[in-house]
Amino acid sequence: MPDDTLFSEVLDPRNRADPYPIYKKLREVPVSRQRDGAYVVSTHAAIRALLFDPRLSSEDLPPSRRPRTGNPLRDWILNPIKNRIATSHRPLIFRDPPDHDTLREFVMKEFTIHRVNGLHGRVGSLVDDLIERCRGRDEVCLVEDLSYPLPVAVICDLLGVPEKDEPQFQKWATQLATALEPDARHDEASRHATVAAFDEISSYMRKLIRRKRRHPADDMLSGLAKPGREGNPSMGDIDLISTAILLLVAGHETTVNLITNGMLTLLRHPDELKKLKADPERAPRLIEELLRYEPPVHFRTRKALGDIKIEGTTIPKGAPVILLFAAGGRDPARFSNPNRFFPDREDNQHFGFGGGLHYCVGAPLARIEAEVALVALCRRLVEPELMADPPPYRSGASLRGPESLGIRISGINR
């Protein structure tokens, strides 16, 4: 009989820093339901078949609520309207077509190939800079020092996020992803402390797009916010909001685990480091290796809109589904030796980025943001060795990576 508790274990912090053996446990039973109701989705050919499957919802977020303020104007008019409008404009990874699709779309039309190659110089001086600031120290901190104000000031400069503003979104994100931890989701404080975040984003945010539209720029925010021409649609003044706060989150949020969890490997791997110091042209294919390996999300959420039939399990519509990416990655069912950290895998099928209707649309600037930094990590950082194995990870499941990760070096290369 399957253990029915199994899914707990993969939220308790306590198993944070190697979740693996309990995602081999939970394929055993490729979809299992857990005493809370919800149905685990383990193995990679299941997962890879619900992704493509419309009869699973992705707008399963619990309405928005703000909490009482004992002030009868905002409590029983203000705050209901703000709760219905908040829950009815998701951001895009929270909604299902056609509303997702047309939001996409926006989206898709700014953040463009082009754009993002255009940044791959900026990343690259922004990476030598952090770098160059822990010149003279024998120790460095990886996510302190580079691996989270390298993707927020990439994706400031990418929305046009004055400079000045970026230390303001590292607690707003913090709180923000906690949408993606299904046990934060049902907590009454950090339910009221997502949604202060929420409210104060907003505000920040409405004042910059008024800002963008009086005087636009060349930045994807003030592409989505000009208005429509020749009949085409523009987006709507509360969805782009919505859209801008999740381009923000998303945009740091999981490449400052891609980045940690890249250089945690390489150390724990020292051959892998040295062919990819003596060789950047590894690159692509070591990223592509630790997005299966170790991915920066593990799993996501959704909602059976009907009665589901898969792996001989029935799904029922209405039940919670949990799509757990990272044991899909490591289904020796799908790779040979999975638990192997092998860059040179050939049809390396993973879920480092989601799939189906949710690809990560910004996959293609998290790979150059992992790149760039990983191959200069290598090329300047002299003797780098692990300070504490495994390091301190962040309280999140889902979004998961290390808390810090400290770096004990012999110097800093030119």
Second form
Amino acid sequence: MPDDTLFSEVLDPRNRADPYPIYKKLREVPVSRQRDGAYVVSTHAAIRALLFDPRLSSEDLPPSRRPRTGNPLRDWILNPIKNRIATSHRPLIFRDPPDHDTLREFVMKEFTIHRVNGLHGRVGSLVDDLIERCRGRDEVCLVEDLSYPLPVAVICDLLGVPEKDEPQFQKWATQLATALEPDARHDEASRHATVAAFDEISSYMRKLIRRKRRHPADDMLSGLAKPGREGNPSMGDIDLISTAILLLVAGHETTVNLITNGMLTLLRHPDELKKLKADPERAPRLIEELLRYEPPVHFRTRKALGDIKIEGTTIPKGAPVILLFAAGGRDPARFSNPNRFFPDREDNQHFGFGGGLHYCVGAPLARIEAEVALVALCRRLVEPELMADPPPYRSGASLRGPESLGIRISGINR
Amino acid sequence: MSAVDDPSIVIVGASLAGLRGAEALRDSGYTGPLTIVGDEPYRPYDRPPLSKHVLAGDLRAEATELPQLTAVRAQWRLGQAAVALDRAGRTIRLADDTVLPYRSLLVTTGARARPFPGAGAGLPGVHTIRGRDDAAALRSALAEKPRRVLIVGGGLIGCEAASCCRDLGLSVTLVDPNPTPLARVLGMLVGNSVAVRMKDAGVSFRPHTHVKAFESRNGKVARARLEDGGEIEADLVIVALGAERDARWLAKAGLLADGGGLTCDAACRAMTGEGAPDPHIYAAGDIARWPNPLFGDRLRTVEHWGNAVEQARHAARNMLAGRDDQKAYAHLPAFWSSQFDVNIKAIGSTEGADKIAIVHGSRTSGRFLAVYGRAGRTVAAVSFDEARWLPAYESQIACGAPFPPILDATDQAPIDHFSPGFPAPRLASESADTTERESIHA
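What about the form predicted in complex with the partner chain, after the form predicted on its own?
And the full complex, kicking off with our chain again.
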């Protein structure tokens, strides 16, 4: 009899530091029904098949996960923007075709490889500054000192948020990311804080968009806000706000995790750290392996629109389907020695950025940020050493990463 | 003596299948002598670009040579067709009378363009597209800016050629006996979408049209004479009537072979007239007609790129395996075609389909995914710029799911069923080759 409570063990914060043994047990039944009626998909083949199945919907999250005050009427009166975002203008990560496609196309037109590559220099100088600030100390708190501030600064730069507003953005991003965590049973106070952050950022974005319309600059928000040509409508205001918030939230904590998990993994594999220091060209392959080995997003939830027969199981219509990407990345049927961190791995088809329709829009940017940060950290931190292994983790099981990562150092190279 | 120690393996057909088969033999550890025979003077080359990039002038015909993914260390006998087979003596004879002994033979001779059956087929200005030389000659003729191009046959090759010619700014007429292009491959319902795109691109499509002969002026083709007495002016003609096989040398040796292919058993071994497989002769690619378990073991050839690769590897595996370790070959056909700014991808076999449903997108938008059913089962799916869900339909086709296979999908309007509109099968006397609808490609 397969254990139908394994996924609750995944959610248990006590297993945050090493969920992989539970993933191994889950893979014994590729698509396994949990006691609460959700279906957990944990093998590479099954995840892959379902990513390309049109019967899986990203819409219609269970109502409990929608931000709300508890009173729909008050919600509507107090904040029409938020309400409209939560109903008819949800961000594209929670939309199905054809609406998803229209929204994504707008974003992709602005999120060009040209624009992303143009951020390379900016990422480099941000990283250098952040490391420089640690000079004179004998320990670095990686999350606080670098992983956390870097992505928000980069997203603000990409969107065209003035530098002075960045600290405010940091706060909103932190609070809103908790709402993306499907497993967290938020306490009332936290939910109110999320709603408040949502309100604040919505009205901030609305004003910023108006400003961008009047004074367009060479940034993404100006590009998205510019009026469309005939027969080619531009994005409406509410969609724009919703998209900007999505880019902030989705691009923030995930990148924090990628950088922090990356440094943690390198400190646990000192040979790889040495090799990367000697040869920064190894960075791209190393980051792909990292995305497989310690992905920033462990799972995403979808919903079955119809009965889906897969791997001997029928997922019934309406059931939540949890695509456990991080378990697929450790599937021995797909990867030899899956629990070994091995940057020279060939054919590394990971789910680090998801896959299919909702494949991460920001993947090229995340790669650049992780590459620049990890190479600089390896080069500049002198004799780095982990202060605690495992480090303390944040509570989230999906957007999983250390809460802090103390690194003892004996200096900082130029 | 086990097959692995055989002193010589001969591959007849310096083709995609021949090369991939040779590589698979080496990859599996075969170190013995290997000879590859080809009737053309060229090393194996890739055909899909011939009717696309080569005609467009974006790629030289010589640049289609296939790379060796593994060093095959073969002795090449190029420019010499195999003309005779002695199964008892285990030798083949080449056109120059060389006799090659074999312990194991892999036949990968593929197919050739079916020639125009009427008068005037050999006139200057009448072209076919199958080989490298054909494509190179046609490309230089197109570069001369012919005034009127006539394409005979609205299959995949004919349509791709029409698309290329329009891109080159040439005046193009395409004739086909059916009411729409691609009618035999995809049915008339989907074929009509191609007809619309053709019209928008400025191709003059003439349905229900049979060409009887080509006529000349000053020793060069000048017009096509139609069965109904009409005529179409043309100073360049492309005949795209599908493929046929030269299998006479195999049939003479007592194998079950004709213009439709060389019959094999499930393990890719050639069948003899006595109804038993010849354990020393294997076939793969366009020439091989075998009982595909995914088609209820009906004997079929699959003339697509992907099958040439997979079947050759499978045959190579069986060639090196013991007699009691011969594995059956199953294959889900798939092809792609790019024409008129649309990317067509197809999976499965539309043969005998009696139902069709548009399951994603719409024909009016030009982007859609159509699924074909046969006797209540899902047998094929075809995408016009809407391939993202194709993998899900592929697994439904492979397991013979009920038609239509996926309901309740995202972005799916209520599904209506139609008749796919396949033309009536041609009579045996019209064509010995029943697989023209599966004409080469991808």
